[in-house]
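Only one chain is included here, represented as structure tokens and corresponding to the form predicted on its own.
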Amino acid sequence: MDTGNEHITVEKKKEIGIITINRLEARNALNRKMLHELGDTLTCLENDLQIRVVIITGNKDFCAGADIKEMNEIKPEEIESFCRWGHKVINQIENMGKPVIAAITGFALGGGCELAIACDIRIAGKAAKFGQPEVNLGLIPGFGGTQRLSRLVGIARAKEMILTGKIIDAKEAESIGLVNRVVKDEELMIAAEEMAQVIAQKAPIAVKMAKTLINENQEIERGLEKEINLFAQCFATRDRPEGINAFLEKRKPEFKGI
């Protein structure tokens, strides 16, 4: 299905849509562009009323987070629109009235692990690895994931994570609950879509209405709210471009807490 898309490619297969993030040159890293290429993706599968479930994988890497280096020359000014703009496509997922399978290969780190925990069912390949890395760079996550990280594998697990900034791989990620279960790489796919296709054969309406009951349990709102302003706080420290720098000249950053 040709979409005019410059990063996001969609395919369909009868009830399902297969929404498959590609921007090899960069792990497939968030900018600008692709969050609006998405958003609309997502929008026009929203209204597609033969599509019931709809499936977000990536080509080689699921997502290694937001792009850095577009980050490194966005003004503080203009920080918390960006953060805004990421959180209305990552919230558009969680809220679709359709499920949402994340098929996850390669690495989903930072914005990419708050994209995959944004989908209802995370499916991933042996291969894949896992973590919010951004104290590395002197910032907190900031599509959401101080809040729905820890609504699913639990406060400590969550502090652990985002505390350390560690790498998880498939294996742990399913042992504290980031995903509901790990495939071969080759077979990911197939477990993806036959899971999808389970869910397409039960009543639409009911399935929606279970998903928009179970995520109004989670009251998540003011803590996203917060952790917008926070971030573009983050953003304004001397520690930012610090992190920043140093992560794109390979080198350890030297924090000082200002």
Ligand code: CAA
Given for the second form:
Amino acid sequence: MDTGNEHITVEKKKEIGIITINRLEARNALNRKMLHELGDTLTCLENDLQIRVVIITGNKDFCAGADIKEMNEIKPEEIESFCRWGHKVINQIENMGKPVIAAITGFALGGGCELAIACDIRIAGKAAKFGQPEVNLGLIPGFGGTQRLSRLVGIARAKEMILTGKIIDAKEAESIGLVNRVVKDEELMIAAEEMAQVIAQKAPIAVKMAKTLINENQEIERGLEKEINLFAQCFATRDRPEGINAFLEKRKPEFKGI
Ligand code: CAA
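Could you please show the structure of the form predicted together with ligand CAA, as a counterpart to the form predicted on its own just displayed?
Let's see the whole complex now, leading with the same chain.
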């Protein structure tokens, strides 16, 4: 389907809408243009009566997080609105009236991992890798990760991932409940489409109500709001430019806690 998008492509296969993230040169990092295109695409698929299930996947990688280079150019006073906008798009997935399946290939890091965990179901290829490495940049997860990850894998595992910034493989992600299933990389889309087909045959209103009710239990809004606030506070520290510059200069950061 030609949407005129630069980074987000959409394919419709009967009742299934497949969104593919496509920004190979930056490992599919989320820049503002992509965020904009993703939000619009989700709205289109939400309003498309033919579509019953959505799959989100990536070309080679799923998504390596927010675009670090672009983020470095954002002024501290503008970061809260950027973070709030990211939350809005990610919340669109969680609140969508149709199930969203993440089909994860390659890296799902930072905002990319947060995108995956806002989906209803995650299927990963064997080579997929997950992490919330924001602490390496002097930051915290800023697209809902501090709230959704602990609800998914438990507080201890979420703290281990977020505080160490470590990257885990698909097998470990499955063992802690971060992904539903791991399949051979070459079978990822087959597995995701099979699951989407199963759901697409069920009663759409019942499916929507079940999703809404399960989400209702999460009581996530207050924590999400606080995350936006604290992300902006971290962004205003001196450790943040040190972390980001260290990444861009491919060196180890020296954090001072100021
Ligand atoms: N933003 C911008 N560019 C990125 C990027 C990102 N998140 N991730 C990778 N890239 C770019 C790299 O800068 C590099 O570009 P150049 O060729 O111009 O140098 C290119 O993609 C390929 O990456 P690498 O050379 O680093 O490839 P690698 O195989 O050595 O490592 C990687 C791959 C482990 C994904 C590594 O690139 C990496 O650690 N990326 C950053 C991941 C990260 O920290 N994500 C969190 C971002 S902050 C965030 O998401 C906040 C939030 O919660 C909203």
